[in-house]
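Below you'll find only one chain, the form predicted alone, shown as C-alpha cells.
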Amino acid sequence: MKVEHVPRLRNWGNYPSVPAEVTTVETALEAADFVRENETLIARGNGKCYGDAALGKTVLSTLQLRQILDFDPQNGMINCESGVLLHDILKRVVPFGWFFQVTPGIKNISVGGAIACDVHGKNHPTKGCFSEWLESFELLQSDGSIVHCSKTENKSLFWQTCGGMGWTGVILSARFQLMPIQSLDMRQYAVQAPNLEHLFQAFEQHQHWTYAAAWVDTLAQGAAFGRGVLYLAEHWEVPDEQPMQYPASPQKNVPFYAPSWILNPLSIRIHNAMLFSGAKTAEQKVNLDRYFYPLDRIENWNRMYGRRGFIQYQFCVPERQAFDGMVQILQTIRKSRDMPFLSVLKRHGERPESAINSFPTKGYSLALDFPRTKTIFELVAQLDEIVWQLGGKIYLAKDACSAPKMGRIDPKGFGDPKFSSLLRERISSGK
C-alpha cells in the first residue's frame, strides 16, 4: 500500500482541482483495510474522467489492481481487475481475434472507470453502453465485505453500479464479452454536410453502418449553419494476412501547457475549415486505432488548453426535439464569447429500462470541449437550461459545473454515503 499527498489533484480537463491524499492499494484485502479505516472515500482509477468524478480528500486508486485474471480466446469472455486499463486489455485479446463490444473514444481508462461510468461509443444504437456486454464484477463495500453482483445475482446493485460514478463501492474485478473480428483495418466513409439539416439527414440516411459519429462546426454562419462532417465505419470483413499484433500508437507530445491565446477565433475558425475541406468523402481503409482513439495518437493533448484546462458540455436530448435542440445550443454558443475546440454529435438508441444511470437516451448527444474561460460557467447554465427544458442530461462522467439536476441522478437516492467524490457532493448539496 502507498500513501501519496498530492497538492492538487486533477481529471483530465484540468479543473477542478483539490488537495488530496491518494492511496494506493495491491490486493483486495488492502482495499478492504483501507475502506473501513476510513470514513468517507472515492475510488480511482486513471483519472481520464474530465470534470470533478472521482477527485476527493481521500482517494483510493485501482492502477495497482491490473491483472488478467482469466482470458478465453475460444469464446472471447474476459475476466480482469479493475485497475486494468483497455489499451492492456487490447494488446492481450486483439492477436486472438477479439475487440470490445463497446468501447469509447480513448482507451487509456480503466475497466473499472468504464463500468462506473458506463462508457458508450460511436454504436449505441446497435450494441448499447458497456453494461449490455458486463457479465458481473466483484463489488467492495463499506463494510469490508465484497459481494458479486450480476444481472441476476444483487441485480439492483449490479445497475446501481453501472454508471453509478463509484458511489456503490470499489470495483474490484470485472468479466465481460468481447466482441470478433478479422482485421485489424476500418472500412471508413466520409459525408460532408453543408448545414445541420443536412448532418441530421445524414445520420438518417446511414443508420445501416454500424458506427458512426459527426464532427459539427459549432462557428459555422448562415446557409453554412451546423454544417459537419459524419464519419462511418465498419469493420473489414477480409481476415489479415499476417497475425494480428495491436498496434503501438505512434504518439506525438505536447511537452508543455500552451499559452492561453493559442486557441483563438481565428485559429479555431482555421482549424474548423481544414477538418471541413480535408475530410475524404471517397471509402478508405482506416486502421482500428487510428479510427478508435484518434485522441490517444496525441500524448498530453489536453495541455493545448493551457493551465487553465477546459470545460467538456456533453449533453444527450430526446431524438423528437434533437434538431431544434441543437439549433438552440449552437445559436445560444453564437451569441456567446467562448467558443468550442472540438465537438461531436451522436446517435443514441433505446436505453434499457434496467439502465437507470446510464447516460445515453434515445436521440442525438453532442460533445463540446470549450477552453476554460471567466465566462463559460455563465454560458453552461444557459446551456443547461435549454437541455433541461428539452426533457435532456448531461454526461456525469464529463462534468464540472452544470446545475446538480442535469445528470437526472440523485446521489441521496442509492448508494452508500461513504462513497462521495467532489461531484456528489456537488450534486448533493444542491450547489
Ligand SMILES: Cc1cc2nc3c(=O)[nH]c(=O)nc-3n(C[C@H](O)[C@H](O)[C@H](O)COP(=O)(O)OP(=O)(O)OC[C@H]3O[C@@H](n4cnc5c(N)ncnc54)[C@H](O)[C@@H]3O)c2cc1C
Second form
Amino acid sequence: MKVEHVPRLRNWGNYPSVPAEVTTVETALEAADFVRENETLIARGNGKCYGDAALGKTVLSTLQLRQILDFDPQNGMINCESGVLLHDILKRVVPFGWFFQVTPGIKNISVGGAIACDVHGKNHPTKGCFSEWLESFELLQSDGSIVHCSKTENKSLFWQTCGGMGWTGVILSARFQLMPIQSLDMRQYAVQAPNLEHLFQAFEQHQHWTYAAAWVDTLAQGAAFGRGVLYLAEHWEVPDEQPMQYPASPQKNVPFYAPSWILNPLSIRIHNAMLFSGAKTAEQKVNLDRYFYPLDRIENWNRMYGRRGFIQYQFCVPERQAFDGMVQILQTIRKSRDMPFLSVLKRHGERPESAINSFPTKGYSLALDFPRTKTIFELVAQLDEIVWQLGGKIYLAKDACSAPKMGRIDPKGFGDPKFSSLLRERISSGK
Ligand SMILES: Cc1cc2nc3c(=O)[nH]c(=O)nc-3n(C[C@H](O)[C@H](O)[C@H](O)COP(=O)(O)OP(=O)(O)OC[C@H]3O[C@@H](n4cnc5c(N)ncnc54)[C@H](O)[C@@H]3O)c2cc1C
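Show the other one: the form predicted in complex with the ligand, since we just had the form predicted alone.
So here's everything in the complex, that chain up top.
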C-alpha cells in the first residue's frame, strides 16, 4: 500500500483541483481495510474523467489492481481486476482475434472507470454501453464485505453501480464479453455535410454503418451553419495474413502547458476550415488503433488548453428535439465569447430500462471542449437550461460545473454516503 499526499489532484480537464491523500492498494484485502478505516473516500482509476468525479480528500487508487485473472481465447470472456487499463487488455486479447464490444475514444482508462461511468462508443445504437457486455463484478462495500453483482445476482446494486460514478463502493474485478475481429484494420468512409441539416440527414441515411461519429464546425455561419464531417466505419472483414499484434502507438507529447492565447478565434477557425476541407471522403483502410484512439497518440494533449484547464460539456437530447436543440445550442455558443475547440456529435440508441444511471438516451449527444475562461460558467448555465428544457441530460464523467439537476441522477436515491467525491458533494448540496 502506497500513500501519497498530492497538493493538487486533477482529472483530465485540469479543473478543478483538490489537495488529496491518494492511497494505492495492491490487494482486495488492503482495499477492504482501507475502506473500513476511512469515514469517506472515492475510488479512482486513471483519472481520465474530465471534471470532479474522481476527486476527493481521500482517494483509493486501483491502478495496482492490474491483473488479468482469466481470459478464454475460445469464447472471448475476460475476467480482470478493476485497475487494468483497456490498453493492457488489448495487448493481451487482440493477438487471439478479440476486441471490445464497446470502447470509448480512449484506451488509457481502467475497467473500474469504464463500469462506473458506463462508457459508450461510436456504436451505441447497436451495441449499447459497456454494461451491456458486462457479466458480473465484485464490489467492495463500506463495511469491508465483497459482494458479487450480476444481472441476476444483486441485480439492483449491479445497475446502480453501472454509471453510478463510484458511489456504491469500490469495484474490485469484473468479467465481460469481448467481440471477435478478423483484422487490425477498419474500413472508413467520410461524408462532408455542408450544414447541420445535411449532417443530421447523413446520420439517418447511414444508420446501417456500425460506427458513426461526426465533427461539427461550431463556428461556421450562414449557409454553412453546423457543417461537419460524419465518419463511418466497419471492421475490416478479410482476415489479416499476418498474426495480429496490437501496435504500440507512436506517441507525441505536449511537453508543457500552452499559453492561453494559442486557442483564439482565428486559430480555431483555421483549424475548423482545415478539418472540413481536408476530410478524405473516399473509402479508406485505417488502422484500428488510429481509428478508435486518435487522441491517445498525443500524450498530455490536455496541456494545449493551458494551466487553467478546460471544461468538456457533453449532453444528450431526445431524438425528436435533437435537431432544433443543436441549433439552439450552437446559436447560444455563437452569441457568447467562448468557443469550443473540439466537438463530437453521436447518435444514440434506446437506453435499457434497467440501466438507470447510464448517460445515453435515444437521440443525439454533442461533446464540446471549451478553454476555462472567466465567462465559461455563465455559458454552461445557459446551455444547461436549454438542455433541460429539451428533456436532455449531461454526462457526469465530463461534468465540472453544470447545475446539479443536469445529470438527472439523485445521489440520495442510491449508493452509500461513505463513497463520496467532489462531484457527489456538489450535486448533493444542490449548488
Ligand atoms: C480523450 C478522452 C476521450 C473519451 N471518450 C469517451 C467516450 O467516447 N465515451 C465515454 O463514455 N467516455 C469517454 N471518456 C471518458 C472516460 O472514458 C471515462 O471518464 C472513464 O470513466 C475514465 O476511466 P478512468 O479509469 O480514468 O476513471 P477515473 O477518471 O479515475 O474515474 C471516473 C469515475 O469512475 C469511478 N471509478 C473509477 N474506478 C472505480 C472503481 N474501481 N470502483 C468504483 N468506482 C470507480 C470514479 O470514482 C469516478 O467517478 C473519454 C475521456 C477522455 C480523456
